[in-house]
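First comes one chain, alone, set out as structure tokens in the form predicted on its own.
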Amino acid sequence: MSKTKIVILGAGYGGLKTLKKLQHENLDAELVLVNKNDYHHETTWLHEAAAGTLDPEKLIYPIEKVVDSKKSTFIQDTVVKINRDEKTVTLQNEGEISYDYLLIALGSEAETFGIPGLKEYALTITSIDSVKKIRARIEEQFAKWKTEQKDELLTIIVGGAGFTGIEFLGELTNRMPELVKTYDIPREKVRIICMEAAPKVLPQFDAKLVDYGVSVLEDRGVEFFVGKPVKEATADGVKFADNETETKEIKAGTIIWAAGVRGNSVIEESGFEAGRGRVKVNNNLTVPGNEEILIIGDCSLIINPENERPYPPTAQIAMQQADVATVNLAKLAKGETDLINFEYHEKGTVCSLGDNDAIGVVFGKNLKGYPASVMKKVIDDRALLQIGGLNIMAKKGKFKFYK
């Protein structure tokens, strides 16, 4: 008889952690990991590379550092479609591969909410390639200003005042003194604008923490347009609703969209019942009607019983889901049916405002400033250790805890 075959799609936080833990289970099963790149990247660090405060190479490490070739097979390829009836996955280069059990951990894509022009004219903080483009775009526009003297070249619009947008603004404002010096630009010529459709910045935090974070960024020159939804992006800037009846326009050389994510488009292209690319999974992370498939991370939707709203897609949730997915996949491979349920345990959330500043809630306690920034680095290093191991953490970790 052939071995049970477990296929894992995606080498983000959830997928790669599940593979690492399954390798330690010593299952009599064939483990296959599929990922379009041969590296894992720290998604929660992408904003730093986008702003130019971190080398992109610092936030990636080879998947082979986690894959045990004696127990697992790694296929570098792009997932095109999941064929549930045939129990196969169509890959761009390899064609179809079969599975007995499937873990989908494909991550997210930027959500544009159908706003015209965003796909054409805005950049997103979603991948290594995308953040390289953001850094290059900003530097290119600043370089052009010297000869063209068009102030809109120095205007940067960031759409979204959630985690990604705020953390990017923190890094960008940290780097701004270096940028204006390099390109010999008067600092007052630079405009950094954050546009948020919702009435509040970072709604998951209480008002005091939010006020602190906003004031820190305003002191560094960020302008907040809160409750001003973007209506259209153009080659020259954005149009937004200033009020219920009036639309205004801001000219800008760089537009960055960080106002939300959706699950991978493969989910909907494969015919799963989903909303914004996210499947409402069973409590044990299996797909209703397809219990041989588990979904974790940004493509899964789980309701928080305390407020009846979906949990936000975060690295913390994906990594906790990986622990449950490991147990359940191991049980399924052994022919067991008593799968365990996922329960999310909030351990804290920290939003960086740059290298030595942050806001957050850790074990129910509000933190801000330098102590919060230290905790943020501890959280980042812990993720490296749990998935990449001690050597990866030693090479890639954040150990600069001093001011």
Given for the second form:
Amino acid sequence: MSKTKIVILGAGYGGLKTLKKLQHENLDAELVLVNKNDYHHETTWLHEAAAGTLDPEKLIYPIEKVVDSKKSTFIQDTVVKINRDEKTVTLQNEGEISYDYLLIALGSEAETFGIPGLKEYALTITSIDSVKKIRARIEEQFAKWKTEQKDELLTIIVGGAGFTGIEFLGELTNRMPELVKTYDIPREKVRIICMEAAPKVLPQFDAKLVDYGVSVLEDRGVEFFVGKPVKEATADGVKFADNETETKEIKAGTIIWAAGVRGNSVIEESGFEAGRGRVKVNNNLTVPGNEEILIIGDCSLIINPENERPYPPTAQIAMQQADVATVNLAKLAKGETDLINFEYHEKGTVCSLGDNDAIGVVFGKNLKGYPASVMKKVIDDRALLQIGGLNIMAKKGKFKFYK
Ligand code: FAD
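With the form predicted on its own in hand, show me what the form predicted together with ligand FAD looks like.
Up next: the whole complex, starting with the chain shown before.
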């Protein structure tokens, strides 16, 4: 009889952590991991490579460092579709592979809310390739300014004042002194604009922390356009609603869209019932009607019982879900049916404002400034340790704790 086959799709925080932990279970099962790249990337650090404050090499490590080839097989390929009736997954190059149990952990994609022009003209902070494009775009525009002298080449618009947008602005403003020096540009010619449709910046934090974060970024030259929804992106810039009746336009050489995410498009292409690419999973992380499939991370949706609203998609949740997915996949492989339920334990959230500054709430306490930035580095290093191990953390970790 062939062994039970567990297939894991995605080697991010959720998928790779689950594989690592399943390997320790010593199951009599075949473990297969599929990921489009042969490296794992730290999604939560992508904004740093986008701004050019971190070499992209620093936020990736080879998946083979985690895969134990005696227990698991790694397939580098792109998932195209999940065929639930046949219990197979269609891969771009390898064709179909079968599974007995499936874990989907394919992460997210940018949500453009159907706003015209964003797909064509805006860049996103979603993968190593996409962040390399952002860094190159800003540098190209700055280089062009010398010969063309069009000031809009030096305008950078960031759509979204949530976590990703604010963290990117922190890094970008940290890098700006070096950039203007390299390209010999007067700093006052550079405009960095953050556009947010909602009435508030970083709604998950209390007003004092938000005011601190906004004032730090404003002091570094960021202009906030809050409550001004982007209506269209064009080759030349952005059109936005200035008020209920008036639309205005700002010309810009670079547009970065960081105003929200949706679950991976594979979810909807495979016919799962989903809202914005996220499947509302059972408490034990299985899919209603397909209990042989578990979904974790940004493709899953879990309701916070305290406020009846979905938890926001975070690495923290993906990693906690991985612990529960490991237990439940091991149980399923052994033929056990008493699966355990997922319960989220909020440990805290820290939003970086660049290298030595941040705001956050850790174990219920508000933090800001340098102590918050130290905490952020500890959180980043912890994820490396938990998934990559000690050697990876030693090589890739953030240890510059001095100011
Ligand atoms: P990911 O970790 O993104 O992994 C998905 C994997 O699937 C990737 O390896 C990808 O290459 C692979 N993949 C995707 N599509 C395919 C395909 N079709 N075929 C094969 N492989 C595929 N969360 C926090 O908790 N704290 C933070 O401070 C924080 N900061 C953030 C900062 C930024 C700039 C961003 C972008 C996100 C941040 N988040 C943060 C959110 C967090 O990164 C995500 O919630 C988390 O990465 C989700 O984990 P995941 O396992 O679902 O997906």
